[in-house]
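One chain follows as structure tokens, the form predicted alone.
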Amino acid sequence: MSDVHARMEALEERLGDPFDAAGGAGFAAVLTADEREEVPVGGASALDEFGILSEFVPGALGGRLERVDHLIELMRSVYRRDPSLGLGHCSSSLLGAVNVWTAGSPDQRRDTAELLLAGHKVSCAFHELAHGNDIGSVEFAATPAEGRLVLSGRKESITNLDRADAMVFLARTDPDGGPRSCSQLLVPTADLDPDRVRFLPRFRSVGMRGVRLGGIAVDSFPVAADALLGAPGTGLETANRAFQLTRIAMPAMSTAMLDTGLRVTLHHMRARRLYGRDAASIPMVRTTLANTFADLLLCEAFGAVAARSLHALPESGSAYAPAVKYLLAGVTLDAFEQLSLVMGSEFYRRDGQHGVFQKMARDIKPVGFGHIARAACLSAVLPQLPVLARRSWRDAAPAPAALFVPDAELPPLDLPGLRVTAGGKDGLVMALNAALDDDVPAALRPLIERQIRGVRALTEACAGLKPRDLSIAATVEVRDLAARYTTALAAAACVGVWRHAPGDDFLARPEWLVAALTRLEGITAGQPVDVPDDVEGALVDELLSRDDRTVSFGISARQYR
């Protein structure tokens, strides 16, 4: 199976319909495997069979992936069904992986790729409770003494540790501290000693209740100085390379738990008869649906155009990859608020068909926390904004087209060669400028135009701002500019797929982007605003129409079980 679209129909089709009462993968069996806090083992099987360790392996490493973007589009069809066998089964083992891809020798690269590709999972040891997602001042030691390394410490709210088969930790090389006293290291399960390492009781959660959280305590066990990911010392900026892949592709990866979400809501609405008829007409419904349409729509088209960033423009994705997360978090946690009002009191039903709703308004919510929290993606960001300022945003060069069209020839994805700070570079956001050569319809050009106001002023706010400014505690308005970065980026990548769009295809109506483009101006201004009125229809017909096909709600309409 060499082509992604073959492999992702024969991924639908492995897992079955969803809504199947009897399927192995369906919504009943993941809420029955939910309420054992498991995955559903018919999942899991599929899963195996289809070999869905193998789309994280490098190509040149015998694995199928190939593109970030298409690697998203087809984890979103174990997403949409279950997102614990998404993280727990499946995308866990990304997160210690990219690590060995971007900074592990060719022993390492090679008795890694082996590992996923016979199934076996990779685990991903670098956060502490004690320290959250500040994994600089880790305390898990690994000390230099007589030719190796003797590891020592805890590692906690880890997925997976207590069965993978490989970890990469992260732990300090360096007790002085600094940006270069952390080192990763591979470390095989197998030569674990159990005289000196001690797995801890599971983690228990609300949501994500299938995955398995737990922790290690490791007491002077002894690892050959090769097990070292790189050079030591650069552990954290290994990390901030590798990651730039994981926090675009989980978060984009998770826009199919609201195509879930929207579509179990969609089912409860048009079954329904309120006041003498369909609920799903009723104004208040109507305008929900489509807010949610509109916003799943705008993340998902961000997150294809960050991922395709990556290949296309790897310089920057350091300033992207938090963006992605900081701004999909918020739309995907905010919209199943809103979808839960309409659910009503079925919103608590934790079973029947529409009990999945709850589990995925559970699952969502580490979307804002997991891996790395909203607030540190904008920590992330806020020291680029002032370089960024002053060297791209007041350029107008246009974006390459390759970022907006699937399929879109890409270079090679180069994770070595990502690089720990984007150097003042976005050809995204300037995008923008680029639309507006276009005859573009009436609607749309005041929110476009709108748009390149907000750069310019945001422009001007960062091109002064001061190093004392940037810091971890900087003020809430600085940090505001942070945000308002994410909504210019959403809002060019939104732009740029609705212009090189097909004729035909629903993506070039301008109705859906005057839609995100509304949505992302009520972010900036921190007060949610509807759809237009005169948008809302065709987003809701569009949106009825892809429900009566059974196909994706986002950017893709590709077709589902």
Contents of the next structure:
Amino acid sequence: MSDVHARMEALEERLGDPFDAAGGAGFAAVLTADEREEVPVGGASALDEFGILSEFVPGALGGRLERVDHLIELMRSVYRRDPSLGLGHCSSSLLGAVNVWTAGSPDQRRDTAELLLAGHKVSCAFHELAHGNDIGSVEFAATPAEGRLVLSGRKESITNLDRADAMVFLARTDPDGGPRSCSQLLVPTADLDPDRVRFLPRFRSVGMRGVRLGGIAVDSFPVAADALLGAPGTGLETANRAFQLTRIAMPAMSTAMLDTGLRVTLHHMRARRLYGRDAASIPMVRTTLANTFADLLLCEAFGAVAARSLHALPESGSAYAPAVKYLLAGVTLDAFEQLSLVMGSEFYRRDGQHGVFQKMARDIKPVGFGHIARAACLSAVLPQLPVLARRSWRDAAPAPAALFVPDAELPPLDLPGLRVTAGGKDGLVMALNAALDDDVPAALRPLIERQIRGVRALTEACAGLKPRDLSIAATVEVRDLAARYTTALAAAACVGVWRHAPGDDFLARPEWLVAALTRLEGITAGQPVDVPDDVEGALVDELLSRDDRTVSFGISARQYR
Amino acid sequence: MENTASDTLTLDELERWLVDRVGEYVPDLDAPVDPQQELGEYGLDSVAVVAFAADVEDWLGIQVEPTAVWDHPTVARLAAYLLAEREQQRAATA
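Next block: the form predicted together with its partner chain, after the form predicted alone:
Whole complex next, starting from this chain.
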């Protein structure tokens, strides 16, 4: 297996300079393809030649997936050019595959690995429009009959359903309902009987227009009982565990769209004179650029730490994954709104050298509802809060340093080992305490102390929650506790990344952390707060320098082509 | 609720505790929880089960995955499972 950093460079090289108007995966080609509701052919073939789907196959099965944080960073090269290409051509196959890696038999795992290694897609047919994120209510049925399972029902708005070589279905195997009433099935497309299976017309969407959203209607189609993934009735449990990976990885890949949005805005502002001065020097513009840069850094820090936690603290994935999805989606959506204000009328254009901005601003929207909606993420975190408060938030052991250090050694990824709940184990949030033992800069101390006080208040509030407060019908005030937990986790991740960054690194400086913690306080309060004046300059300078050096704006500060 | 179960906990006592505890999760019951009735029918959904399993853990002093409640979805079946599980986990750590 080649080193992941070499692969990142090779992928950048294949995809080419996104600002090159002639490039097959450049923004010009991406926009033209988007107008046709397609992905760029040149980009797709470059990814196929690279063997991108091998990145989603665990090393033990012959693929190149070893670390979730590496996968995320690699995929940002795709998402920053075209998220439709990223999702439709690449990561949507991960949604089905993680369930196979988690619960599949050795044969199912091998077959799915072979399929992806050959560049074929896997579709994940879970959702039904009538039931949204309430996947436990699916109606698509797999009914036992004569040693087989007979499939009937519909799935809608599923990525790549009509061009995948295998599909993972979530189906009802027990009509009585309950958490053991659903099962997953892995079905090769070649087995589908055209007399009993009908593909529905493509669903059209506002953003991610190049992604093929399809549906399927199945009428009494029998499959062998060994199509089941895991034991009957374990479908929801498998999804709960397997999707911990995707609920971290997919929003984290999506931050590359904010990188592009920020870069295009910066280019526009640097090239423009307004009111007799450089547009980039207008205070409102500078503040928005600094805010967005801080937002991007905090999102990527949280994403990377959570991704590494799947290796190092796998028991906590059920709490961290929905927290990542909730927070990253909210922050990136808000950041795009702010950038749109700076872009002004240029934001509204579909052509020209900044036309890709409106595409990114549309394509980012599904991060708020795709795969799982933000509201459902809070519902997943909420019932865990009382026991987290009781067992972890008062005196947790220090978080492992490997969570915060890129490329530090991590235990191998063990998807079948992930748990349905964290059992009150959270080794991350109290990483905040550790920072105060150090010689913490004066500008940071009050921010970190306020975060710690925030966790203390959260602990008190959550310890007092009654069982009946925790259900899907929880009040806004109670759901807000879950939201506050997500910002506390993100703050702990940022503090950890700062503490463990090498001395000469921008991430070892206090300015970005002051900015990130300030922004997180604003999110917690429900009232955005600009980065403080005294760190704004350092952030804008770093942003301009990275732009000049063609380096990514996120935590890796990676050389871009 | 008392903090921990006694060492000599009987199946009857365990059932009674579970009936009371489920009652706290489902506050609008007309009658006590029927040990033979599926918990899902009382509205103890998969979300509440996460917190419920943690309560059982604290009280019994053993590890209880929420999936145990899914696999043993009545008070009677859950009590029988938990009692056996408690003996097993204690034997393993003895």
